[in-house]
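This document starts with one chain, in the form predicted alone, laid out as structure tokens.
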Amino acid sequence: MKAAAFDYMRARDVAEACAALAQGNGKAKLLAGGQSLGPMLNLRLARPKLLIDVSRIQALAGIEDKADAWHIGAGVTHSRLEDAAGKLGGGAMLAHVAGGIAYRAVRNRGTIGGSLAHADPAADWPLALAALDAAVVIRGRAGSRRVAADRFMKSAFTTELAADEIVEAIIVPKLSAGARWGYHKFCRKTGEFPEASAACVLDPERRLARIYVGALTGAPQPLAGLARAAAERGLAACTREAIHEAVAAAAPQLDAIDRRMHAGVVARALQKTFQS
């Protein structure tokens, strides 16, 4: 299929994109990498009356390091995160992460930003960045705010984002030296999207103890207390029958199989943690 008539403009800064947005009037979306936008363009799932490119908007471009922490632009590609590997102090995870987004091909094109806005359940930074107690700068006519990570996405396809509004940077706090992480997912296909996920970050020097699954029918979910027990009495804390209690309270909604595979990822996510 072929997309639907659209008007395009190629925004020259974010103040321009977010004037555009407003007087589209909700009918309006933005393109960065178009690895989402453009397949539900073709499918008609998505019929905007404008199309705004903010692909080459160089502020949205940088990774700045800001001492104590990493300041991402929302037009970052996936593959710039993956080709950062070794030179992200502190953001080790970053990297990783990116380098298992889907194939080479739509990390050179998909960006941070766009993965974030489009919000669907089963991607990757939604996710980790929840894990990592990251902040999303969003930009909009009235100015700029920051959300958590982990309250940004509202539910599936669903996030804080106003109408005129759009995500101008990640800012991720860097892990201290004695910080463990893991994240792990489980595809039937290399490159495909997950069918269960979790991530895992342990910071004794910050306090910070983290643990959500993904891949659900919306909002990565946190696994608070299966977090602490993990941070005060290590994996030993983390036992299966620990781990299906957590799941099964922060996700309800699955059924015994789907409880079991996510359970699952969330013991190896652990298993990568104390490993690393």
Given for the second form:
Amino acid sequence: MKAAAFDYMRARDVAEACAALAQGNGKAKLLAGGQSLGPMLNLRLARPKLLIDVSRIQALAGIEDKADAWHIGAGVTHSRLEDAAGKLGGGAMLAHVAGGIAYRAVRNRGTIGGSLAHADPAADWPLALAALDAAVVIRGRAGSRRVAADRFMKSAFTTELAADEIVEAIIVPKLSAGARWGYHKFCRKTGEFPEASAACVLDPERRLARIYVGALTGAPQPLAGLARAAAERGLAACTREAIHEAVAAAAPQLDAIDRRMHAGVVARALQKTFQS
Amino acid sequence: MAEQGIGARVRRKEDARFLHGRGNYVTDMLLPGQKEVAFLRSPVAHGRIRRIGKPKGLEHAVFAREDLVGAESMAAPSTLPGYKVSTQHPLAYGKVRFVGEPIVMTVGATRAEAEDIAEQVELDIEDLPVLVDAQTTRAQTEIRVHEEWPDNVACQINFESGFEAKARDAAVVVKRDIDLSRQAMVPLEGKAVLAFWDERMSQLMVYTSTQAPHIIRIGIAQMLHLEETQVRIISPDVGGGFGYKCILQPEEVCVCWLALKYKGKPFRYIEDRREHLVAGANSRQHHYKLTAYADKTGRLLALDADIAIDGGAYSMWPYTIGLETGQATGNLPGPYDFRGYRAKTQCVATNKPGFLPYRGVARTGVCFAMELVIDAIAREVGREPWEVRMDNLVPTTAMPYDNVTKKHYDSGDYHKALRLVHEKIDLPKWRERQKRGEPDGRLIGVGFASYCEQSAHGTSVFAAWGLSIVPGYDQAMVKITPDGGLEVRIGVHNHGQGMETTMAQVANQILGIDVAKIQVMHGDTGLTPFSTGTYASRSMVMAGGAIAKACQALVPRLLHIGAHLMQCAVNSVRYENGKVVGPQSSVTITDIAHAWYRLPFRLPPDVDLGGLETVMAYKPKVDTGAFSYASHAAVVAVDIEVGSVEILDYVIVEDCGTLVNPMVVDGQMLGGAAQGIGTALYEESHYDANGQPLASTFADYLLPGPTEVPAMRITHLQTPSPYTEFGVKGMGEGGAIAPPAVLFNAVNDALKGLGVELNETPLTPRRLLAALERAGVKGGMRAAS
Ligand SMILES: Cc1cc2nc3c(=O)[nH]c(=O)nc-3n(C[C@H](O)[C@H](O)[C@H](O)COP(=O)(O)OP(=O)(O)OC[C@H]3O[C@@H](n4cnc5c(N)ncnc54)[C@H](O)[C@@H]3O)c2cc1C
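Can you give me the structure for the form predicted together with its partner chain, which would complement the form predicted alone we have just seen?
Following is the full complex, with the preceding chain placed first.
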């Protein structure tokens, strides 16, 4: 399949992109790495009149060390984060997650902002950033606002973004030295979206204890009780029954098979957390 | 010159162009004024076409069946019992019978433009009830895929030999339902065809991605009422065939029709991945109900098989659905020695794409069914499955052996292959580890499977199916060039098999000419002798045999000229490594070529007027096939919490007779086995109750990638076939046959303590977990461990 005809413009800066989006009146779409939008264009599932290419905007391309947090530009590719392994003090999980997305060819183009905006329930960033207590910086014509990463995705392929808004950056608080984390996903094959995924972050110093389960029908869901128990009593609290119950409560729509799969993945993420 | 003949590890000559991206595929071709073609395909599985509305002003670029004046419809005959001919229009007419069936063809300057036009065509289709399940459709007569048929059974084969007598004494009876899901073949390159009328040659020039250019020429000429001299088919580089491209495709007929209608203008169609996954979901789907009868040690006595093949909507020209039906019935008994067999095989028409023979043909299915049953018997009698296999294999002392379906197994030591694979996988080591248990809670299992594979089966086999085209002699044309090189022309087609190298090795074996100076030409009806093409693991046996014969025919001529050049008697010279060697001196093939082409005054007066070129035909002494065979073994780790299967080790011991090039055989084995792993664990074209395909992109249709295919260890045995040139046997398909059987047996071995057994491909996490849930097996993995 070939895409239906569309116009193309390359935005010079965020303001220009926002203006063009607004003008497009719902018929314009941002193009970042094209790794999700490209296939949708070719299958003619997405039929924008105008594509606004934001992939060359310098202001979206930074990875900045802001003392207690990392500011990641929306246009930063997965592979740049992957290659920053060892250099992201307090943000090692970012490099780990980035390196596990798809395969290198996709990572070379796909961006963290594009992934959030696309809001695939099985994607890595919505899950990982929720567990990391990150915030999404959104810019529209009216100005800029912040939304917690775990509020950003509303449901499958639907986000907080208004028609003229763009994801500008993601603010990821640094984990303290004593923090532990575990990230696990079960993919049927390398590079495939996961069948089930889970992220766990325990940072006693920052009083952060989060477990999220992903690859559901909608946004990743928190397992708050299990996270608290894990933080307080360690792995011993995470029995098979406790995990199953937590998953069932967080995602009641799962059938027995899916629940089992997700519970298994949560268990693995917990194992990794306590091995870290 | 290094050793380059039969058995040498010569590097593939064709790899340089492929690895540097310099291959030349239909998609790479661009001719002045070329138009691109798109197809509007049926959105419903079964329906009556009420109206096709062409967009205003674009009527000239839109073609429906009625517009294709002069184009015939395809109908493949067969004399198999109860076989029913299905008429397939190049563009659907009256009814649509599967999602993806082409209805309208559109033409544009670019593919995108052609798709834009297709999008504007209005289709009014009245939905009809849909038939998606072969099992229930067997008995369905009310709703029919083809109204002119009384029912939906496209063909049925009943076989019986010694069944009652043998089954009677059985101490052990094992029943199993075993199913294979539908699959697409997914070659890297899909269909691709470019056609134009060449006024100078007065020929329709067709570049098409096919395994069988000469067959396509017959087909195109027939469908479009042309003389065969008016059609030239060129199959350039082809990115994989696997059976998908051994038949005439409706798209080929349509594009050729355009080229005839608008003479001088080139038209091209390239299948895209979505079209392939939807309209090309056409293989593997077999359903078996087996009852095996054995003695108390597991010695097989008799087998009763009820087989349903989900044949899809059409029986494709020329090989028909009879091929799959016949092979399933005839090959189910596999490498085993038993004398009671009863089979009823029905091929059922459904609202899916027409079934095609995929690498391994029915044998991947029958091997899966048979090998799962052997393991079930072993569990029933409480023995190691590999030992039960050992007790049932045809002994080498019985070779050649005519099995219960009269298949003639020419040679081999089936026991040796199984013994070796057992040794190499090191069963005791894994049994020990199984006892200890894994620290991560996964379960280990070991599986075995054995098969034998009819390869290069010829005239008598195909004639028995009553097809309109039956393979016979394959021919090779060889020609020494004026500088002492060699051109070899063959009618089979090389699309990944390494034939540009291995066929040159055959010529080198006879004539001693450096492989670098031998050009193997194929894939062009204008340049090569007739052949039915590349399929059924036949090319090396058939075309290789013909090349040997043709090269051998040149030797006396070379001796004659050589002797004359040295002024000695013919009976005093011999041919050796590209030279004619006399008592005192020798002359090279280049000297002889110079004499024939450039310095004819040096030739003997009674020189053979055939010159330095010849065509020879070949078929094996016995044409029922050379039987390759193999045993595979694998170790898996099964995670019963998430339902994953990891392959920890995989060993192949195979025997394809004399090896022409061990590296090429390894490559074929690995590629085939990768596809087999796909069948076992990943690939599935599923349908909903309305016949809508649910896997139309690679997001839903999973293929094994490099990390899913383990580093397989391969050992070759070499039992030459008594019937073929050099003793070679076909081996192109074998790799794809055993993996589903091996991997399921391994998984079932891992789960045997849980009372869970799986027998439907592919083994997805959902299927695995569903079986565990049904059996009430809780996961074993805890976070704390
Ligand atoms: C084969 C394959 C496998 C994959 N596997 C995985 C996987 O395992 N895990 C995973 O997480 N992802 C996976 N992906 C998706 C990949 O991560 C994409 O990069 C990501 O989903 C989209 O990023 P992009 O930059 O390519 O966005 P694009 O495709 O360019 O855009 C996606 C959407 O986001 C919008 N958008 C882009 N940038 C912005 C912005 N700054 N502000 C607002 N909206 C914006 C676009 O308008 C569009 O709607 C896979 C993709 C492929 C092709």
